[in-house]
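One chain follows as structure tokens, the form predicted on its own.
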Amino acid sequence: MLLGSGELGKEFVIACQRLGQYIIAVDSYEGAPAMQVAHEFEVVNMLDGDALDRIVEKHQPDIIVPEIEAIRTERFYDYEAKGIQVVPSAKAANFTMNRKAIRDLAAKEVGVRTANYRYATSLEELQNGVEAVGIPCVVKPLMSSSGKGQSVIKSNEDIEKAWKYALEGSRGDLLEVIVEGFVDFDYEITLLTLTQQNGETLFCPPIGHRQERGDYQESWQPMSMNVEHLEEAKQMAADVTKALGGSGIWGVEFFITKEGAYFSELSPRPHDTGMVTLANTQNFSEFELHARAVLGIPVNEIKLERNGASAVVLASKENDSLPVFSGIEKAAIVPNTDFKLFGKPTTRPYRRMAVALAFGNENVEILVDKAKSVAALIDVD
């Protein structure tokens, strides 16, 4: 059982499809993504705890895989105990559906380096956030997706616009920001770590990837980086994963400073950033490596096959009707490109529908500006 139906869970999905599982996929609204390729759907809103109940009741699922924040997650406690295997595991889910949680694993019990940051449920708390932790900085509500309701701070007039758009973007029920000060780093990555049932921890080769509006716009893979950064992140994430438990892929973020890599986030799944693996640039995608550790099929190694990029198409307005691209006969014959379209039923401004690839022998940065290009011939009306 699937819950979230985004495009991320149909590549998962069509991953294990390929491996004989039947899955149910699960969204609040009908015609997600994932729902497509599945064999079965459920419409419910997965913060109803007693809506979740019944339909794992209906279906007894062997398996159940988050893809989403807006769960009723505390539930996976008492399916994991019924003998259903929750995907990283039921603390994983638990802890990072939440940034307190996480957060607070990451910095106060594993140890790892994190930026300042403190917690608020209330305006005034965040003003004294923000003087604890400095301006700049950064807030974001616990629990949401995709960056929604994240904003920089960068002066004392931004904190009470800071505070309400983070609460419009909040998933679920929870008002709690956190305020993280600044960090003056070089360069994001997404360092993609494989936990499995024999023990055995692999990481894919560094993601680099640059946001607008705290969501990504453009990754590629493998970014050039200093080697102790690289296994100093590789450290933390393994450490950060063995205290949470389970199998799976992880999207370990991590800033990347002259002094070393500092722990950002970690999402518990196939990461969005990880789309340019679609590109065959390992020998598995992030989603045949988070099937196969579902699995418990072992993976003995991950190797770069080629460099690659992803670039995404958004949806410029909305539209409560099915959309239409066009400019796909001029993008289908741009030399090693390739583009998935997600099916999403309806737009929104900024709403991700497509992404493009590219790969190959060249650069990043060359490959990075063809994807680019390939993704400004779509568009979506």
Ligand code: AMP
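Here the structure is a predicted model, which is why all the values come from computation and not from measurement. Residue numbers count along the first chain shown, from 1. By rigid core we mean the largest C-alpha set that fits within 1.5 Å across both forms. What changes on going to the form predicted together with adenosine monophosphate:
Comparing the forms between these two forms on their rigid core, the Cα displacement of residue 123 reaches 2 Å or more.
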Contents of the next structure:
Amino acid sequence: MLLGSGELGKEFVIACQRLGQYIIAVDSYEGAPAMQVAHEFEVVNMLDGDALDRIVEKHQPDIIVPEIEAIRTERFYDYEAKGIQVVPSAKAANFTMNRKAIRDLAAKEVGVRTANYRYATSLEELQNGVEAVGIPCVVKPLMSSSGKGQSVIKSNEDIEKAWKYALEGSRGDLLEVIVEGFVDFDYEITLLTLTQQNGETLFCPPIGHRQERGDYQESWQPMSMNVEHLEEAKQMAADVTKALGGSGIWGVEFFITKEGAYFSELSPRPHDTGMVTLANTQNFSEFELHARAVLGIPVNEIKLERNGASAVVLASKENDSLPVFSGIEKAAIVPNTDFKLFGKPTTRPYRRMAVALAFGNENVEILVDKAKSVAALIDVD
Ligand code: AMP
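What would the structure be for the form predicted together with adenosine monophosphate, given that what you showed me was the form predicted on its own?
Full assembly next; the chain just shown is listed first.
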């Protein structure tokens, strides 16, 4: 049972189908990408614990695979206790639903390097937090996605605005924020990490990415980086994933500075920047790796096969009828490129509708430009 049926879930379902699995895809709306390739689907609000209990009772899944954060994850502990495998583990899904649990685990329990941080439940606490971590700093709601409610404080005048903005962008009923020191990083990476029940923890070659409005715009693999910083990041990823437990692929995000790697956050599931692996940059895509780890099929080695880049195709307006793509014929004839259209039933500004891919032996800067040019040829209406 897949909880969350977006484009990442869709690729995961396809990977599972190729391993003969039976899938029930769940989301809050009908026609979601992963539902289109699953055997059955359910439409429920996954923040409603009773609704979750109902569909788990109805379908009796062997495995529950969360694809998003906005789920009543507390219920996962019960499912795990009943013998259902929760991916990667109930603890991992529950701790990463909220920035506080995962940050405290990483910084305090495991002891990896992170930006200095404080929490705040009021404007006054935020003012104290800003004083403690220093300006500039970044304010984020504890529960939010895609950079919603996130802003940078550059002077004391920004504090009140940041507080209001964070409250507007908070998801769920939790009105609390984290304020953390601004890390003046040289670049940021996603280190896809594979934990296995019957194999060692493996790492994909690092993925570089560029963010805008809290969402990734382009990603590339491999990110060429200082070997010591990479080793440091691998150790941190191994330690944090071990503390959370279970098998699967994890998107572990780091800021890389001159001093080394800062742990930022982690998703216990395929990561959007990892869509670059759909360009066959590796012997297995992140979705195939996740499927194997979830099913207990050992992976011996993750190999870079060729360089790759991905660039997102976004919608520009609100439209409730089926989107129409144009420019595909032109995009299709660019050598050594590809694209995936997600099949989302409606559009809204900035909604991710497709991804363009470029691959080859050129350096990744060239491939990023190529992926962007393919993305620019594709229009969604
Ligand atoms: P997040 O939602 O925490 O992944 O943040 C989204 C993006 O905002 C990150 O990928 C960074 O580009 C930027 N960002 C977040 N936190 C910080 C920070 N403490 N210092 C600098 N940039 C940050």
